[in-house]
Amino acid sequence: MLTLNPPLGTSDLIPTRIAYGCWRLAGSEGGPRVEAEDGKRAVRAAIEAGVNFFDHADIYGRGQCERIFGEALKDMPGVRAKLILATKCGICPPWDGRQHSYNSSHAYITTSVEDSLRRLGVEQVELLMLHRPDYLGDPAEIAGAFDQLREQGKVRWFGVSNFKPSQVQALQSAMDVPLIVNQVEISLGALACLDDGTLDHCLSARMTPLAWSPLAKGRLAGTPENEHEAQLFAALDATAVRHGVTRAAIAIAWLLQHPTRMVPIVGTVNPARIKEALAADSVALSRDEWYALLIAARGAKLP
């Protein structure tokens, strides 16, 4: 089974190391479809395997991946009060001639929380963030929005997504409760967050990063386009082999080392595939190893 992690933020919701990610359980927007019961076989899985946290938005599949998960946990009567769900809102895609655009409108958040909680079968979920800063969002707003959703009993905690410190604080200046969450992309593939202080800013401020796309959008578990991707996977590859897992789970059990303790959101619907990810909570890195990793993707010795 998988090691829990620390509370996320200074919440009480105590999560497994690695989460699952639903973006995939209907298929990818513009990718190959994934049959309902595909899906559905995935969620079982991860579940079996032990994760307890799971991440959704509203937008992942067109409403289809909440709804594939609602209909996977009716057939796992008793599961649902050992996860932590989480789901996201603020994207209006460009679907049916919409302009793309981001929306943190006190309707909009309700309306979306509202209809994710129908599609998910739930009465509540644990976390709700905003996908994306919304650059016409008015934090006060936003703040209502949330108090409404938290004493209507239908979100317990929050957080956000994709969002540079600044605008953390100056929407955790208008509530009154902490945002415990801040998911962003960082990999061995995009290295940004290490840099350009969002990890800085989730340690002093006690917030717990979530990793998505910890393998760079599955570049690293695939075949190297150019010689850079050569020399990284080729350091993944032999520090595989030394701890006994694939270079998936190496670059998983990368991120798994930062003093964050941030949460990498696996989202392979392949079983095996699941398990192999999940094979990163058995690993410790040197510190010898995080470094030489780091070294490799960047392509560049230290100053």
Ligand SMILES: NC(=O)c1ccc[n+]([C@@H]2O[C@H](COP(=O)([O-])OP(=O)(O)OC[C@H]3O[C@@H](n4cnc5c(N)ncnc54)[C@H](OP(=O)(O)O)[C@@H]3O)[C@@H](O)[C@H]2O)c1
Second form
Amino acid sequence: MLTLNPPLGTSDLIPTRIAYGCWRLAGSEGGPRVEAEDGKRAVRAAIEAGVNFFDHADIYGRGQCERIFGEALKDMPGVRAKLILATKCGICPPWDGRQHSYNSSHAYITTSVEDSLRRLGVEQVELLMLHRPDYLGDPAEIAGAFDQLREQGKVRWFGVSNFKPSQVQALQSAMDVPLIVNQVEISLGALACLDDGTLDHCLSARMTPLAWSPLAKGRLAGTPENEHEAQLFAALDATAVRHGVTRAAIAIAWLLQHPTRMVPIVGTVNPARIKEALAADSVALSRDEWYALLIAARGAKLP
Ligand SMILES: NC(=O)c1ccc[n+]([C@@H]2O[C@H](COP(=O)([O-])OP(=O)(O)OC[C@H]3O[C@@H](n4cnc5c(N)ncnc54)[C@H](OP(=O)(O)O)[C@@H]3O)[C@@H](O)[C@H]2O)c1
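Okay, that is the form predicted alone; can I get the form predicted together with the named molecule now?
After this comes the whole thing, all chains and molecules, with the earlier chain placed first.
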């Protein structure tokens, strides 16, 4: 079974060290459609492997991913109470001629959550995140929407995604309850958060980072497309052989070792790959191994 992480931020939510992301349950953008049955099978595989933390967004699969998850839950009585369900809102994609924008107005947030609850078939989600910072977002208005959702029992805790530390601080300053997570892109293929203050701020603000696309949208598990990737993948493969797991598991284990106790969000819909990725939980990289992978990922020596 998977190990539990410390609580998310200062909340009472205790997730498994690795979460499952539901973005691809209805198929990847531009990729082949995933049949609803395959999406449900992925959810079941993650739950049976012990994952208790699931990440959604209102826009994933145009709502279809939350629906598939809700259907999978219906087939597993008694399971819902053991899960931490998270969803996000605030991105308005350019679908059907609509203007691409971000919206964190009171009306948008509350309506989006009500729609998500209906699709998921639950009364409450444990966590709601704003999907991206909205340039027109008013912290006081957002805090008001969050308060209303909390008082109505529809959402227990709140967080953000893709926020810079200053954006987190601006929102937090208007809120009475703590933001508990910042869901950010971090992997051996996307290192910016490590150096731009985002993770440092999570440490000082006692927020838990959630790592999206921990395999760089699958790139880290694929074939190298240039010399830099060839060297990184060779370093990952050598480490994987030493630990008796896959390259994907090593890339995820590398994230688990960060002192923020970040939670990587695995996104494959393939049950065998879900299991392989979760094997990261049992890998402890040495400090030398961790730094060797960082250097290979940067393609440059340490200063
Ligand atoms: N907040 C945000 O802005 C944001 C943005 C992106 C993602 N997310 C969250 O992060 C989650 C994970 O993102 P992601 O799906 O891009 O994660 P990922 O784990 O980096 O990539 C998963 C993709 O890699 C492919 N893949 C190829 N070989 C694989 C292997 N050996 N093991 C595992 N996967 C392999 C998978 O295909 P198969 O399914 O065919 O295995 C899948 O398409 C999402 O579900 C979502 O919850 C959040």
